[in-house]
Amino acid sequence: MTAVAGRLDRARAALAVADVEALLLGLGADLRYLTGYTAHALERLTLLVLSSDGPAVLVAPRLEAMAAAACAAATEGLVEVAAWEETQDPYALVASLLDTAAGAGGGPAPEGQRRLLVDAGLPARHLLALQRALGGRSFGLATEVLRDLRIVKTPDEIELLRRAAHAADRVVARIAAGPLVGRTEAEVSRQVRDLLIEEGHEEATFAIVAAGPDGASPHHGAGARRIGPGDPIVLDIGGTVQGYGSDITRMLWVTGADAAVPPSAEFLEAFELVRAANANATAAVRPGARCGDLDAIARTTIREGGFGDAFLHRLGHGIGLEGHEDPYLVAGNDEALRAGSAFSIEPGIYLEGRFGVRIEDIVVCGADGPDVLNEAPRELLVVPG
């Protein structure tokens, strides 16, 4: 059985258990997960209609029908492609498909029990039009049935995440090799994006280059600041390999060619706390460990070092076909990790007007403990620039 065939079967089974009439999935990760289709981001409706006991149909505008028919699920005969013309009402087409599926299954459920689940990213213009066309049905989120499927990665998915991580590792090493001094953050950021593609990503999703005090803003947009001796640099980069993401953060310190400006004592203190927080939280990864407890381990390490108020964000986020997805490592989340879940571990310290520190790895929860996908050194990269 192929990957998409197994996913479609499991999704149908979950729909039946949850007493859901159908999934309605627009553009995005859920659609790619179930069909292998990455559609153009158009305003026209593209929608997978997956009922619990009827055919799977991929509704697509006529101009995208050939592309839709080339996706894995279509070429394997697992979904039908229903193309709609520019003058046709696609929402009425969806309604007719659901009515046909209901008739094949012995008729519709009583009004009030006909539930449809849509993906969280479906634009409001489509959702409102579907609600008008599908009166008598209630709507919920597709995460109700797809979350448990997507949160545990298969070996093939983990291998793609590992490939992406290793490609990003190589980019970090190439950036650390310079040149850096005299260049703007934006110039280095553009180089990062080029190198991500060169090292095997099909897409460079982000390239944070934050020098000196700019590092105190966790999601700093690389700008016109020129890098010079004495600058710490937060390098947070990522892209995708066959849809699966990389996300790594490493710290550089630029000394200048004559090593005239070594790391300050305050910076080294903060850096070592963040590195310890990363290591301590990673070591606690295992099936059954609670997401919030991992956050607490890292936060306690930083708090006991005197920088508790400077850790501004959650410890981490899940990663897969989306850069941020379940599970989230954050205080109050009592969900237990499962073998195969993948996520970032990225503690940080941010001191406004001075500097920021973050060390981030992608980690998979293995059967016996953590499987750290990134291999780039976590030590401070002290470079001449």
Second form
There are 2 protein chains.
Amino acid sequence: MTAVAGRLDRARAALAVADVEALLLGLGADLRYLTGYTAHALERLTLLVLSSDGPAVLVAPRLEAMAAAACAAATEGLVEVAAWEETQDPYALVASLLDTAAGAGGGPAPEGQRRLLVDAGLPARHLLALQRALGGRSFGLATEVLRDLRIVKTPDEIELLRRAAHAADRVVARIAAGPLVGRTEAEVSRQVRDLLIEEGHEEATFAIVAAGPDGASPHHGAGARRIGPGDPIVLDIGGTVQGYGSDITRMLWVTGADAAVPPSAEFLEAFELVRAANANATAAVRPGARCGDLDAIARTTIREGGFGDAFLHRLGHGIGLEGHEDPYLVAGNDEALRAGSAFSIEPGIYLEGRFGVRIEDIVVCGADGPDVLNEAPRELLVVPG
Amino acid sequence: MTAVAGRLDRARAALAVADVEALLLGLGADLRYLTGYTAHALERLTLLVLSSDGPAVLVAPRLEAMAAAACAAATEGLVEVAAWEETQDPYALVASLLDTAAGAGGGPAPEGQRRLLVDAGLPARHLLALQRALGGRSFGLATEVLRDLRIVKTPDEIELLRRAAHAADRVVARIAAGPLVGRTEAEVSRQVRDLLIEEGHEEATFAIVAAGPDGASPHHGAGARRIGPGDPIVLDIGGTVQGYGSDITRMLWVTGADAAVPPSAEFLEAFELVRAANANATAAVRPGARCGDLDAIARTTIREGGFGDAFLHRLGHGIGLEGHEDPYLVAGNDEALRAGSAFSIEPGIYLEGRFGVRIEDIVVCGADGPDVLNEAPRELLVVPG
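Could I have the structure of this protein in the form predicted together with another copy of the chain, to go alongside the form predicted alone above?
Below, the chain from earlier opens the complete complex, with every other chain and molecule after it.
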């Protein structure tokens, strides 16, 4: 059985158990997971209609019907493509598919009992139109039935995550080889994107290059600041390999060619603390460990080290076909880790106006403990020029 | 009055007229239009809550509060930023803001009369949570009140569209200068993205390079096909300048250095027909012209030229802060063009397994007729090598 065939089977079984009429999945990770189909989301509706017993139909605009028909699930005969014309109402088409399926399943269920689940990214333009066209149903998120499937990665999926991680590792090494002095963050960021592709990603997703005080804003992208001697740099980069993401953060220190400027004692203290927080949380990874507890371990390390609340964000996020997905390593999340889950571990310290420090790896929860996918050294990467 | 101040005023007035309680705008073009705020959409909620008489509040994750506070509307004191912490429920925060506003406005309106409008791109994860947290309200699309504002571009906006168009024109010229033979579509596509930035875009949005039969799929991206002598190429590229998009399609013909391979008679016939369809539709642009009629003009040209239904898609789409926005030039759209609207005119002919032809310009509806922003020559661009 192929990967998508197995996933479609498990999704259908989960639908039956949860008493859900159908999944309605627009373009995005859920659709890619179940069918292999990927396309750029525009305003026209593409939607997989998957019920537990009826047929699986991929509704697609005529313009994209050829591409949809080439996806794994369609070529394997598991999903039928229904094309809609530019002047047709695609929501009415979805409604007729559901009514037909309900009819085939022994007559429609009583009003009020039918529940539909949509993918979390489905745009309001489609969701509101579906709610109108499918009156009497209630709507929820497909995450409800798909998260248990997607949260445990198969060996094939982990292999893709590992390939992506190693490709990102190589980009870190090439950037750390310099030169950096005199270049802007934006220029280096563009180079990162090119290198992500060169090293084997099919897409460069993000390339944060935050020098000096810019590093104090966790989501700083890359700006006009020119990198100079004495700058710490937060390098946080990622791309995708067959849809699966990389996401690594390493700290660089630029000394400048002649007059080496050493990091301040406070910066080094923060750096070592973040490194310890990363190591402590990683060491605690095992099946059954609570997501929120991992966050607490890293946060305690940083607080006890004297940097109080300077760790501004959660410890990490799951990763797979989405850059951020379940499980989230955040305070209050009592979920127990499962073997096969993949996530980031990325503690940080942010001191506004001065600097930021973050060290991030992608980690898989193995049967016996952590499997850290990134192999790039975690020490401070000193760049002479 | 600044641009965002004027837009916020007009949006509030439109809310009052339409009897809408508030706009709820997540990250995207509507939010950028009203506040100048732009950020990459992740899973955390960012939402502008704008009511007709209450305050305007930009709800943002703590992590991004600094960036949100730096947007034009916030620095001008027109919008207040409300940050939410990682462990807080942002939807409850939105609900409390609306209840406060309703209270300030003289007590809540009776249940069932309150209507909220969300941006068309708001992901289902947020919309369903808002629907739960804000029971008793009905939800619609913000397009209802914002489309009339956004569909008419100011001279400043048109200037940005023109700058973007001219930057894309220059990229077409540089690609048409070759060399192309022996390179893959994907390689040329990457060069297009680099050139879009070099020529002044802040972002390269798309770079379709479809050679030979690949051009017959209107949404083909760029693949592994190696470009050779005798290949026609559909080059459809675009990026953004301060958020405003470019989008141009030109046809290239690769002859090969020594043995020039001339286009077939049928290709040239299709090419001239598409060019005529583009010219005929463009010539009909004026205030009051119906969107659907423009589509019909181009379609009739192609059908009467003997290519039947080979023009697979609508004639065009509006363009501004979104790559595709109102107005849509599509059969059945009776909307009359307004002076200041900007849109693509992009007829095409697609012959599966053989070739495709498309010629696309961005056109502004001027007071007296068309203002064609693209200046790149529309003839077949012959590339020797």
